[in-house]
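The chain below stands alone and is given in structure tokens; this is the form predicted alone.
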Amino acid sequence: MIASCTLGEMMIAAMARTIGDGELVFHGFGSPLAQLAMHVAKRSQARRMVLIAGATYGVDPAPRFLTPTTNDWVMDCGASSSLDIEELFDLAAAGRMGRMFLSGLQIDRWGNCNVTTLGTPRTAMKLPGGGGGGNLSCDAQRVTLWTPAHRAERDAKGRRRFRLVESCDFITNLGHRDADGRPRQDYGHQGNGPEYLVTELGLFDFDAEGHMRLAALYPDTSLGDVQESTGFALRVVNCVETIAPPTRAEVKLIRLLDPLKIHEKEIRPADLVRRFDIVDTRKEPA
């Protein structure tokens, strides 16, 4: 019997729970955590969701295992059909993309993400860029953000480099307010912006002002852990909950889909040893 789970499996389950049944959900390139979250949701609590595979754009694929790269035909196995990239953007522009997963090297308090450039006003590092994230972050009805690199350790000089920052050096994907504090509603975008952020330290939502706030902690993290690794004054919900572990059935599914443990490449080495007890009586998905 499965008695415990890893941090990666906790994050995958938490990300999967953000998906609503019946939503059309997309994630682009690169993240096995986001891919597994979508497949876990599709095979458990959100069976009526429409899953669009990243890179290959297959519709409702059922791969037997996760490959080391998202751009692999294996990830399209069992798909009912596939889309062209133009069709994917048309779906979003038509308001039919229910949810998208996004991340960034910087994520600010309003849910803006930066995957373009670090350093301001002078560029210190050029990043890969957002592909279509700029468009899709405006059109997708809801966005789930994630990062497994929230913890900001001190370097040899005692400095911290924050992943969660007061403001992004460059906004690639739009959150709830722009760099000047102007709300996204002023632009007339149809998407509602980020709804959740899942990190290795906690789960966040966004308040009525569009500001990020801590909603839940892991069993082994504290409010102090989150604040010292966050580059802005933390807002917190009235009653901070504890993130529930996945069910045994969900852990079994994650391990079946990812026998090579591809998703652990996203997890920092220090977090690979974290374990969480599983106590559940829920039945395994059919």
Contents of the next structure:
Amino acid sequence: MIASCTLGEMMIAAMARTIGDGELVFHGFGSPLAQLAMHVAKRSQARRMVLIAGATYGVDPAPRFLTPTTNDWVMDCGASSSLDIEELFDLAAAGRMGRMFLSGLQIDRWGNCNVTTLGTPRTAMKLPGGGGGGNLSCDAQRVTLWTPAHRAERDAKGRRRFRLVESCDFITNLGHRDADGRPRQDYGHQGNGPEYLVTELGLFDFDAEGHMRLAALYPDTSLGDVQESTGFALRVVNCVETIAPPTRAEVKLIRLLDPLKIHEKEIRPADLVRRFDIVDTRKEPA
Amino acid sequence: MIASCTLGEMMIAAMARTIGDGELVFHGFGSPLAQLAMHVAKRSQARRMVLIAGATYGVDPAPRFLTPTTNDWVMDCGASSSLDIEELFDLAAAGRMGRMFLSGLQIDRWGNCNVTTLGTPRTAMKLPGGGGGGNLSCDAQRVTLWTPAHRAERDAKGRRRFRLVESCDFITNLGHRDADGRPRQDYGHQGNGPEYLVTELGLFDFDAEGHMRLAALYPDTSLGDVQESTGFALRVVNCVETIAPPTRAEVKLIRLLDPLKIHEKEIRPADLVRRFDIVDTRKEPA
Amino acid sequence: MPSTSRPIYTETNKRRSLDELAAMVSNDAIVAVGGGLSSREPMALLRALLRKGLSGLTVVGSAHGIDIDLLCAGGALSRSCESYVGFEQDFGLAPNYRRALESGAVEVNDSCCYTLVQQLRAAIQGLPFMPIRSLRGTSFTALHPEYKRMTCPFTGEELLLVPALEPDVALIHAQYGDERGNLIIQGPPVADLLFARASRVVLATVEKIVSTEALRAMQGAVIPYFYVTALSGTPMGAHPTACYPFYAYDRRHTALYHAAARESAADFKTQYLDAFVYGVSSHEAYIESIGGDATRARLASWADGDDAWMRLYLDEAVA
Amino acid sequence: MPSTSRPIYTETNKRRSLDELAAMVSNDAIVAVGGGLSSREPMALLRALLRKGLSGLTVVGSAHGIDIDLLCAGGALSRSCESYVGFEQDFGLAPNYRRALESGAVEVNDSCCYTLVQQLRAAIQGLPFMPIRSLRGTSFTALHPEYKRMTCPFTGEELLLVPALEPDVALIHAQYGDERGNLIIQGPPVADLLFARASRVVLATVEKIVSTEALRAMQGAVIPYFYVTALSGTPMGAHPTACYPFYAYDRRHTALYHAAARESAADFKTQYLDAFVYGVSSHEAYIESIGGDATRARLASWADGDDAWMRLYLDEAVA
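Given the form predicted alone above, I would also like to look at the protein as it appears in the form predicted together with the partner chain.
Next comes the full complex, and the chain you just saw is listed first.
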């Protein structure tokens, strides 16, 4: 019997719970936590979701195991059909993509993400780039952000390099306000912007202004942990909750889906040892 | 041994000779003469042409026999691939369609065609419509027009209803000048407009102004025949030629391709009995 | 233009009866009829719509024939935006269509194939319009005052902007489908894939409902289930148009149809509509009315070889 | 933008050697590299380009990895308009790509997948631009001053116009092709179909050249021959990326590549480029250098079942 779970499993469960039933949901590539969250949701509370796999664009695949790279035929196994790059992005542009998972090497208070370049105006560090995030962050109805690298430890000089930054050097994925503070609504995009951010320190939602707001903590993290790792003044909901662990069945499912533990590549070594008790009060899914 | 051919076969041969090797050529639907002309060209002087079938959008099909309707699986047999409606029209819009065959219930001196409505402003007679002709007449690099109904006999009141009219009631397919006389070039279309018109009375080209011009007659038609059946003042090339008959091999091929004589449905009864000698001076294709 | 997000359909069992599908189409809807010419038109569903007494429809499409002609005869239309409606060289003009449009009962609003493609693409991409270069200089621009012109900010040239077209409902007949609504179309898809993506509601009839696994193993164009609202297993649902590999075009029945239509509206009503549409209560009764298994076997005989295939189209066979 | 008509290719025999294909790419060309991430990238052709000493290329594409990283290492690029270049969670950032873009040797001109799709679609449709709604509000609009904005004449809303993108050459690796240039791509086509339609020259390597009849019987996306300029039969031509069903992603070779790349440009030159690109005179010699038949067999073992497939990706297998 499974008595505890890992941080990765906690994050996957928290991300999975942001998915609504009947949504068409897409993950990009290089995002095993999001991939697993989608497969968990599809097999628990969101059985009618349309799961579109990143890179292969397969519809509702049932991969035998998670692969280290995303565009692998394994990931396409069992798909009932396959879209192409045109159709997938058209779906989003027409407002049919219910949810997308996005991340960034920098994420600001409005949910803008940067995965393009660090350093401005000169490129000090070239990041891989955002794939279709620049488009999908505008078009997807709802966005769940995640990062497993929120914690900003002090370096040798006592400075912190924040993941949750005051402002992004480059806005790859649009959040609720652009670099000039112009609200997203002014652009008339199809999508409504980030709804949640799941990090290894906590869970955030966004307030009416579109500002990020701490909504829940892990059993082993504190408001102070979050504040000191966040590069802007924290907003906090009235009643901060505790992130619920996955059910035993969900943990079992994650371990079955990811025997190679690909998702742990996203997690920092220090966080790999974190464990959370599973006190299963929810009914296990059939 | 084949000693003579029919008018249909003459027209098919004349239409086939307008096709250049290496062109991507398209016929619409309901156009067996054009269909056969393309299959003849593909098997004689234009072996490298890309033959795209109307309605099925098959590439280089080798149908076992011509069918009475165009969107039939017979017509798709042996195609090396199949385009869809989007790709076919995109090809034309990008200037890749070398030639298109078009016709009309009215055709004017500039090569405009009407297959939409007769009577203006009120619809006296609703014609079937132009399919994609409105687009393709602008986009296809070169256009071959044809009609097997040029002859305009006097009716009981002694009036002629011309096929080759002073002006079209509706311009379905654009020729060299619009209804206001504005030259086609002003529009910056991809295509260059009609190059030839093949009728049961003669063969026309278009002069530098874009005006239709009689270029050749059948052995059994005269300049007078053409003039009295044409609703506008005829222009004629300096030296009117005689339309050459098909080779014996071409006639054989036409009869093989169209055992049901579908193409004769396009020909008026009076013209079905016309016969032309085949004096084969050209080398038969291998 | 699409101002709100487009629907998707995720019910796990979308099987409905033909009449239930017909009940999902409203008077005055913009309807995209699938298939084209003599192939894979959703005839059974159209007959069900006529029996229901639907009216005021606008139809959009590329090249069509008996489907639109029949809707005209049944008084279902108020506007036609088709690119072509006729019986090709085979039987010529479409008599009921002509009567309806020449009398003014149905508005003449012809379009062109690529214009239609671009208008559907705009809807599919959530855009208010799509540019095209063609059509300027023809009379279509006068017929469609809704088209606009722009000067291209990149090249200075003039372009035509055609507005997004989002049909209220697409009616599609496919060879195969599964319970969830995945559809397989074999052979030319005509505009059906575009219709499925652009329309708010997609109603499908299919020759056979099969498992998702079986569908996956087949070759053909796939319409993913989430576009599809509901479907009905309707064998011979495209008759008298073809639905290969199941059956070829029924030229004999079409000849009978066209002969009745040529006479007059009244003759067509008694000779055809009463016999094959209003006078039969269901699709099953229709199949019986056209000769049942014997007709089925005759139309399946195309697969016996070229001679058998050709025989279906001989003039002598049309009697 | 496309001012003249687009080419088609109708030669009946388009088979060429890999080096002949490479000779058809010019310095400073805009190049669309097919495939994506760890799958079906035209690696053999890219190695041939590097051996030829090509430079000044602009690359456009969606999500890429070792292909663009290798071109950076070989000094072939002057501008990158890719949407993503990296090794995902597997090995992380792309070291040669980073060095080239951070040093300024290669201009940072990142794009996004749908922007790319729309720009290619404009070229394919012979239009000067395509509208999109997205991207406004991000930093891409500042990075791309060539994008323009318009007020929609239908809705009054603001749209972004992205100009047509017509690559000079597309480099595509497909599973199958015939002499005339028809290509079959099995599995996700990524942007290859768009590249083939939008590019002026299409050069393809294929695992197997087969007859047109054999191609027709296969399931997969087809690129019709008239888009394709020339092709070469190049088995293992995507290695170390995957080309199913022939071979899986060579994670072991990629680990070796990435370890060398992480060190320094100099180390990568001696440890990787000299060993696997410049030091091998042909693709056949490359295949030998990576272990010949043994490697071929190892990478084909994915088909032996899930355990065998998984074994290819175990960290222990990367040594």
